[in-house]
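There is one chain below, alone, in structure tokens, taken in the form predicted on its own.
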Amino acid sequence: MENKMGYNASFAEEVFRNVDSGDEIKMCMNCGVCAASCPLREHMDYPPRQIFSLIRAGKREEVLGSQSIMLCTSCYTCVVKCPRSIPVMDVMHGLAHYALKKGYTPRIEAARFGKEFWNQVYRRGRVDERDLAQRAYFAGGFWEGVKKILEFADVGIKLVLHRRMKLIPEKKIKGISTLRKMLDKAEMLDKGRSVQ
């Protein structure tokens, strides 16, 4: 479905259709704010914007494999300097939880953290953050997490020692079955929206 420019509308479509924010990407003219204000514009594959037109150009693989959605730290920077007032962040995080539905892990330690902060999340109702980091470390195997916590180990003390990270587990909070309904309902909407 390429035009004579060299543009696939099937991805760009497929984007604004299931991407939360996706169809903002329409209103983009790649100035190129976004990229310039981003704190980690130097850690990325590819700027904001030039994702934008790796979607219109229907590079799905190049998106979706993209380090860059991952990236977003949510600082808002590239929204409020948006002179389209593009959703930015929005659409990154978007592409970021499309990616992931679809099996690509860009990231995979990214990936991995953000799958036990929600397992926490719904387990308990709030994270405990001893056990979150102990438990992504070691999600890639036994001695991949030794390593991890070794490395990480004087940050670690430092928590303890400044009352930041608990040495006890976290319990969970009252009225964790409806926060649960409330998880269970939010992921049976979306399941549904991307049927559509």
Given for the second form:
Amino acid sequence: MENKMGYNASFAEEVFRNVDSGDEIKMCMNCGVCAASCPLREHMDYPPRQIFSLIRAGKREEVLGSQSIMLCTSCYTCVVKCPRSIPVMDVMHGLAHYALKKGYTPRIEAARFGKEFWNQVYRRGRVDERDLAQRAYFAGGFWEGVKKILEFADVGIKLVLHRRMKLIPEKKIKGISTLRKMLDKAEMLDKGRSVQ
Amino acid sequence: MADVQTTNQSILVVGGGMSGITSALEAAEAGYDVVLVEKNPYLGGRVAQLYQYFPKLCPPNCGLEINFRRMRQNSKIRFFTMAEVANISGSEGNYNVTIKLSPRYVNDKCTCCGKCSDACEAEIDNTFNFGMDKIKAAYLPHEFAFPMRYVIDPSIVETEDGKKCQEVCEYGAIELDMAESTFDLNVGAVVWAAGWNPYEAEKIDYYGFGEYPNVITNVMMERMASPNGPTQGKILRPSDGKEVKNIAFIQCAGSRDENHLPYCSGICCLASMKQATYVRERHPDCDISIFFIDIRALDRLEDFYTKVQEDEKIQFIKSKIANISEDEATGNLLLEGENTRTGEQLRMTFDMAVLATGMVPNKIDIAGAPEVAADEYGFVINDPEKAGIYGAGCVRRPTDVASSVADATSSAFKAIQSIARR
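Having seen the form predicted on its own, please provide the structure of the form predicted together with its partner chain.
Once more the chain from above appears, this time first in line as the rest of the complex follows.
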């Protein structure tokens, strides 16, 4: 439902309804404090305020395909400073989830890493650093995996030397089945189903 | 002990600023007995601290002087400085009020010869100039003070300095044994015109007020621009006394912010524009930047905005400043924000920054006082259901001098109605 100006209110509605904390965007008064306080602002294609403006302008592709929504490191600075008390960080996370759900992968390596991290926790109850890195790197294909391994080889060696990374695989925790039950429940809740 | 006879036909006005003076005068000139109490040792309140009135840009002293003359000529007004309301009880038409008088240690024989001040060696922070300079502990609050009478600071009363002051006074005006006293009043209505305080800028920690000397507030700017202020009207950096070459005005310092004052303080945009004209007048080469979220210049006041915009030395930048940091070597300030018109990250360096802090109303903070309606931010609502105590001026909404005067006149009329209803 585009008008002459190219605005598309239906995307804003879509965000308000479907994105976690999405309706908080309504409070934004475009002051730019979030953008200027973000430690990752130099790396963002659109800082948070611009993301909010793009949502209001109906720029679905630009928003859901944006690198920025995947960059948030949860430092809370924007949340603390926002003069309208918008949980900017939650909105950015909400948008990232929504974008993935809708098949957008603006920072594919971050998405793969996140997915593999979850898999590790589900499988073992803990993270095996070596296995996690390896799987995340090779998720994009064999040659990309080799390239990544070579790129981070010196970091890996240092981690091993400092005993931050083990070469032998990590074992499962005790009671892994109980943890899995909890994680299953959490996933159900995330999908909006009721849990007994 | 003050000798004041009042009845339930009298009106009490609390606060001797522009609003309180106006309410008191309007009621007295309509024939009612009025008692005016003021916490400071002088009348005139925050208006007396301004360099220029808005929007005419004339000095406030003449406007105040006209009102003081009206007061002198009217026997219906009694006023008390260094006086506060200690207790208030009763209801519309019949209030019992206790007034507390703090000792001034100077009686009405004072001729303002200044010998006590010359003799006194101790110095105190000058609160009239927001602590930007020091004055002797025997002092005249400011050169246009009304009543024109010195004050002895309590800190020297029991010291050698106090004795010296008393000895040099040729008129027997200094009474070091003066003590706090109280007196009771019976009045029919109360006008609460206790005014406002600037929002405490220290609370906005990312602006560094109190930490970086070159970050000041808009009320301090008024004193700095005044010829009788701490810098004799020159705009100088507090850190090194250097003349400013570029200066930033930061709007909404606390206002329109859920973490501080959620409301718009209304006057700060135009106050900063007014202060930009001060800088232009004193230092024509100085570059001025005004950082704003939205400019609020309503109705015909937009003409002032248009005029300031035409000045090539003044630029308006649409950005809320998110951080100030100081270069320790130079004292210069780095401002960061997002220019929301261009979307660019903004990093600019200035000699000095002025925070446009907002207005916080002075609520009725007296234990046991009758309930007065107020909005969620503490501004008094003149609720007809709770008649008898009426707000006037900035306790009702953040506003400028002209609107305060209009509001104070209406509150005087409401107070008169409270008495007439009895």
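Rigid core: the largest C-alpha set superposing within 1.5 Å between the two forms. Everything quoted here is computed from the prediction, not taken from an experiment. Residue numbers count along the first chain shown, from 1.
- After superposing the rigid core, the C-alpha of residue 171 moves by 2 Å or more between these two forms.
- In the core-superposed comparison between these two forms, the C-alpha atom of residue 185 has shifted by at least 2 angstroms.
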